[in-house]
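Taking the form predicted alone, here's one chain by itself in structure tokens.
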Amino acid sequence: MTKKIAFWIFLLGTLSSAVLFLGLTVDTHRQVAALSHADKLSENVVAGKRAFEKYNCNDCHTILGFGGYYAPDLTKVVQRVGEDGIRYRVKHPELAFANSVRKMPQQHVSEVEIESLVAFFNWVGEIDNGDWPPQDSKKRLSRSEQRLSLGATVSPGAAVFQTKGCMNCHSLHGVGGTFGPVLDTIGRTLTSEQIEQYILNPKSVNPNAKMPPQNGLSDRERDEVAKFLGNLK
């Protein structure tokens, strides 16, 4: 290869990447409001936007990419522990994270603030950010579901508590969350029908209830949770 044909494969290469990325950058800003739904940037969801900024929440949690790495992900966050388990961790920080590793700040937050925040992670949950982050991907097959299909030795049910976030917020024999009850004898108070109509709709059976519908499992991921929690007495 001569140098003049080298040159020129470098300059095609260089202008065709070039344009390329302009014009994907162009049509990124052309749908920004419609990925965004800016329609729905309402004046509560810019104030929730300020109070994140004013409580410097971006210094432990990451939104959208961006943020620190001590703290759970906040993009999906709604979907995930739902508007009141947000509520009572803004609220009582010290109560739950109690029991845990990682601790938050008691930040004093008005109740008014609270509600800018919801409805601000509501309106971040629901931007089309290319299904980000990863982990709470409706998509994703989770290690639950790969061992359900695989039909690996491990309890089904174990699996699925293990592995779709339960012990985010439960725990079983001193090991998980301090959010939720522990459920080391759960099977004593609630039948497995009962459970599995909880995980589906919690308040239907408890309407003071804080977890939100759990519509991220399988019909089976479900049955198979409520049948290892109804066992444990």
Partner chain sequence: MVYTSQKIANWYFSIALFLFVLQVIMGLWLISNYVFTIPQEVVNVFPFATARAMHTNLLVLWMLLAFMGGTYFIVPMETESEIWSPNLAWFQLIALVVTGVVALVGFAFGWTKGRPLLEIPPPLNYMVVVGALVFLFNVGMTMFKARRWTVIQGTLLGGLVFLALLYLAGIPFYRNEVIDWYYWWWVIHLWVEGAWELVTGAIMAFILMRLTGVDRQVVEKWLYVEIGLFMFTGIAGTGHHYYWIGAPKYWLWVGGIFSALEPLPILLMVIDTMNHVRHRHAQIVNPHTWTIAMGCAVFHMIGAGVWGFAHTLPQVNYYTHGSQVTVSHGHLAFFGAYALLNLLVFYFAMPQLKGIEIYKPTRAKLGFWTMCSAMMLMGLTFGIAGVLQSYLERVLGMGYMTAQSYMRLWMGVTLVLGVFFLGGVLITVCDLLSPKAATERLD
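Structure of the form predicted together with the partner chain, given the form predicted alone:
Partners and other molecules have been left off, which leaves just the chain.
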């Protein structure tokens, strides 16, 4: 090979890749409007993005998988912790993470900014991004959920537990929320009857309970979920 041929390799290699890349960039711009629902990109959402950047949230949390890896990804945060969950954590991180080994700073974010942040996260959560991250995917079941749902065919109580909001606070086998205690072996401490009572009125079993009464459950649902939990030993 001569130096001249080497030069042509350089020139053609660079140009072909650049032309492809710039062409696809133009096309990406055309398609992103639909993929990201740009029509719903309101001023409030943009204000939320500005707040997100003002407080440098992104250097601890990833969003769409980019940023610091110190705290959970925020792409689907609305789905995971709910709007109120976001408000509480941003407003009172010192309370929300009092028992956590990792803390989040109290940055005195204003009410208005918090509402914009919520709007921003709602918008980000709707981006059609190839169903990432896997742990928040609605289409696919994680291995742990698959294991749980195998049980659900035997026990309708497990299905209630998963679908009626218990898991927003409690976890089973590492899946679920961290606000309430882990229930992996709850059957060792409480009987099914006590659990049923607890669900109806937590304070009647434990005067210090912080859990709100679960009035949304039907009698049947309460009965099933109590039986399911009572058997976890």
